[in-house]
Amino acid sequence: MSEQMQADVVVIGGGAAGLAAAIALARSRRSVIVVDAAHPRNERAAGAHNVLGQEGVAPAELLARGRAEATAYGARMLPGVATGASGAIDDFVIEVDDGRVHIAARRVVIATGLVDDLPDIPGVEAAWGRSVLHCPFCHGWEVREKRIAVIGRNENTLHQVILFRQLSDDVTLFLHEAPEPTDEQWEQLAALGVPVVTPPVKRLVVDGTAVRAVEIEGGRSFPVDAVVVAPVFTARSELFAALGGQPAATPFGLRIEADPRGQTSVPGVWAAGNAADLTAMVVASSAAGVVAGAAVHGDLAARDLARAVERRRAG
């Protein structure tokens, strides 16, 4: 038999931007039940930086102390994977594990992050968080004055390479999948002093999760500290599309479309963290639960008041 539960709001992830909106929303005493797959976007990453208070602080760390603020104001955390969704404002149906568990909500905040589809190119994977990397504000001061080459896969390679020379001197362009560079880009590189090797990328020589080097088609290889790629983001948003929503195409990938607040096109339906924002980091994330989490109780505020109106009118 499958478990029924209830809330005024359910929100579906428990990184940075659900346990913020469940935050925002328990401490304004309305009923909250995360689900949380417990498989965060950064888990692999020794840090989470930029985080004003915390820098450095451990991922598993920060989001450990979050359920424990989120649960210590009344939210329910439940363990598990939001395989489904269904219904209309007021009367939202969320299930989990195939069934398990089914959980009735008046609105749903969807914080279900992002995937990152890495190049397909060996040693990418097992390196990825650690010296695989993607984010100069992220992970850049950690690979600061380093050898660090930059694979090329699509028009925001020459962006990376600007960013990333800020940090060496010592970086490369393997052009790899990106364009060929214009006359300009080409002029910008060679006063960047960075050099550009055009056959693609063979694989990538690991040892653990350390990038020794990067070896390319015919054989040869260079010798490096770190590698900077891009991924295609993809928004987790299938419950998204099966409550009636449409992901939008972006020049980085597919995201939920969402107000300043969070509001999404659905009714009822809100968005926060990397599911709306490819791009932002986890205080960003953190602060969009926030702001997500207190609209919804702006909305439910309102329609509670409604109601209350219509009763004493009725009554």
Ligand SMILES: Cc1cc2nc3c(=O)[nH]c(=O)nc-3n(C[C@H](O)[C@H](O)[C@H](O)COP(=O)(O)OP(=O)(O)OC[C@H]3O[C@@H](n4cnc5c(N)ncnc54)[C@H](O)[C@@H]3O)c2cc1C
The other form holds:
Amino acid sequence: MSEQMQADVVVIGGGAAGLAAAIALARSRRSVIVVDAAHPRNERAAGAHNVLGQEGVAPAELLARGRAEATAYGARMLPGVATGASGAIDDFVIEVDDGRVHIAARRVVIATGLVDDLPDIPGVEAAWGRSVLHCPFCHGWEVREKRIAVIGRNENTLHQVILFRQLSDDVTLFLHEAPEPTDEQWEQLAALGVPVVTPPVKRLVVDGTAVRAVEIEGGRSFPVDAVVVAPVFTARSELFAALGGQPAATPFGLRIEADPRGQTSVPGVWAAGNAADLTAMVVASSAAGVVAGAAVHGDLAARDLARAVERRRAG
Ligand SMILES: Cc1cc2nc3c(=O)[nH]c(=O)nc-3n(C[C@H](O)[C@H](O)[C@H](O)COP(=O)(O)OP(=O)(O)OC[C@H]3O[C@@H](n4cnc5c(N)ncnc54)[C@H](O)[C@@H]3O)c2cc1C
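What would the structure be for the form predicted together with this ligand, given that what you showed me was the form predicted on its own?
Zooming out: every chain and molecule, the one shown earlier first.
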């Protein structure tokens, strides 16, 4: 037997974006259900940085606080995976855990985050988020003045080299799958004092989550303290597609297109956080959630007002 639930708004995903949307909605006395599989993107990281007022907070702790804040205003948390979505504006149905629960809702906020597709190099997955990194703003300070290897994947590689070179004098570029640098880029790498290793990387030597060395084809090994990779980002957009939307390709990966207030091309469906903005960090994701939550509330308020006027006119 499926449990039936009802809310003004279903928020799918209880990370920084989804919880911020839920708080904005619940504070406006909208009924909200947050469905959350509870695997935020940064769950491997020890701390979240560039989070104003909560610098270095553990990701799980930040979200636990967010859930408590949302719940205090009446939002309901539903642990589980949203597995299906159907219907249209004013009349959506979200299926949870393959039918364990069905939620009827007037509006949907998709805050499902993204999937980091990591390079297929042994050792990368084990040390991801600890000593295998991608974002200089998230954990660059923590590896300042350390031996950093940047493993190339695509044309964004040189950009990563430049940003990490600001943090350490000891940065080595392993070209791996990145395109051959242009003459201008070779000159830039030389000017930055960044050595370039051309044979493909075979594996990372890791000790638990600590990377110790990069081993290239042929067996040569380079001792390092941190490795930088370039994930391909893919917004979780299956439910958006189920509701009639089409994810859009960007140079970084697939995302759900939304206007600055989070409204998508599908009436009644909003998107916030990494699902809509692949490069948004924690604070930017929660800001997008607040904005989307406020916009959804405004949309519902306009609809409720129109209905009230209709009822009044009908006597
Ligand atoms: C290793 C690493 C370290 C990072 N460090 C930092 C940092 O220090 N500072 C910083 O600002 N940013 C950091 N980031 C970026 C940060 O993780 C993102 O900005 C942030 O997580 C985006 O929030 P979000 O709510 O959009 O998505 P998420 O945090 O990924 O939350 C999405 C939630 O939705 C859930 N979900 C997904 N699909 C479903 C579904 N179908 N049904 C139900 N629930 C679902 C997920 O399980 C998850 O709980 C880091 C990223 C990585 C990969």
